[in-house]
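So this first bit is one chain, no partners, the form predicted on its own, shown in structure tokens.
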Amino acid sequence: MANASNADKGIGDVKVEFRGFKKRFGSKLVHKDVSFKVRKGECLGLLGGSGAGKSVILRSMIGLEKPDEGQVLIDGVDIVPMKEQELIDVRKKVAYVFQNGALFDSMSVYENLAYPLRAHTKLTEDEIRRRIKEQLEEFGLEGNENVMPANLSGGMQKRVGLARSIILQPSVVLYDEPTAGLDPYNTIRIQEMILRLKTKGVTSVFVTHDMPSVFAVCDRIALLLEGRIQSIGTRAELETSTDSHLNRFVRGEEI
């Protein structure tokens, strides 16, 4: 498992980069200095204890919060300086999927959907229709377009709420804890939706405690700890590191 200060070097094709990224809440520093790049098209999975600010990193990447130094970069652009417009266009290419789905509960799902598209596009109507007709059939959801979010399963709200992050086919999607809670075949195909959109060439920075998750669908994991990236390599290197650390997380263990 390669030191996160020497992991990246020489890395191509980068699309998300986090530079010596620090983050104080009150009087408890989160963030001490977090620097990692994740190239365009990688599932990098990112691990780390309760309380690490994995959430935090996430969020970041889409403005939602801003670090007390530091850059965070989308295809080179540092975000941290922009003002609320400009984050709505990199929210339009970033998509974050909340742990819960975040549905809006008094929409049926077909208007969970159109919301985003009708909000940030000029598609007609009919456009919309055929768009989210493809994506439900893409997610095997055909025939709940009237379906009230309190009406699904919490696979299927899941799922509904990956398909309404990526409607507006975003570059990069950002994954909170998708499987949380689910049981194992809702599992499967939300690793299966991770899966398809990486051969789009969809970029992913993919949180969880889920280890089967993480080895299913992630070309990198990175082990974020004491407010730094502690680690970051392949799951080869993953499984042969020596990093105590590493190993006692994988192993379900405290760190």
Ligand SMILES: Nc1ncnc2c1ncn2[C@@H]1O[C@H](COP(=O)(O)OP(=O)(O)O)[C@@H](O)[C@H]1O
Given for the second form:
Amino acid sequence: MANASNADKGIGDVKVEFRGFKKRFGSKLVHKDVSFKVRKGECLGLLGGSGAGKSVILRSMIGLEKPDEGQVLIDGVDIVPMKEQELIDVRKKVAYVFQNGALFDSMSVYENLAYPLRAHTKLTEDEIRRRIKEQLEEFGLEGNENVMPANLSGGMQKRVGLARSIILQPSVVLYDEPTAGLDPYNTIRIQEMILRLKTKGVTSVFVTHDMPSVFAVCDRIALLLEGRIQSIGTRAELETSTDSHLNRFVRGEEI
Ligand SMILES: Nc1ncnc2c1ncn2[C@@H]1O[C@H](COP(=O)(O)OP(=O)(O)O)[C@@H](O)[C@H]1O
Ligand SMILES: [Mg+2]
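Having seen the form predicted on its own, the form predicted in complex with this ligand:
What follows is the whole complex; the chain from before opens it.
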């Protein structure tokens, strides 16, 4: 396991980069100096205890949070100084998958998926219908177009939520504990969705405590500890690592 300062050497095309990210909430300096890179097409697993600051890191990638200091680069461009209008464009290419799926209760599955397409694209209703059909088929959700969210199982709601998050075909997808509370069947379906997006070159950051899913989908794993990326590396590096924090964390021990 390389330490955070030299682990990124030669990782290829960088898609997302945090540089010296510092953020304070009240008197608590949550992010002391967070720096890491995610390369194009890679899935980076981001681990850390509750309250370590993982969700804030994801939200900062779409400008929902701003650091007190530091940069957040997407495709080499710092989004920290961007105003809301520019951030709308960032959010078309960087999708954030909310933990609860965040479907609109009063709309059918079809209307939920159509909503972002109508709001953010110039696609015709015919094109929208085609895109939704393809998307539902691709993720094994076909036949649910007219179902209301309340009539879907929790696992199905999450999968539809994920399908909606990616309907604008983003190049980066941020997952905030997408498998939390899911049964093994739906967990594996979510893993498959992530892997399918990866084959299309989508870059992902995956925040979770679900280690089997991390090992199923992530290329590298980073540990956020005490306001810094304490370690980062591949699973193979992790397994041969003498990094006691990461090993202890993965084994479920206190760090
Ligand atoms: N909007 C906020 N107001 C005050 N404190 C916050 C806010 N968002 C996050 N925090 C603080 O930052 C810390 C990290 O939050 P978060 O990123 O949600 O952690 P994680 O996702 O790793 O569990 C938390 O301990 C919390 O106290
Ligand atoms: Mg969180």
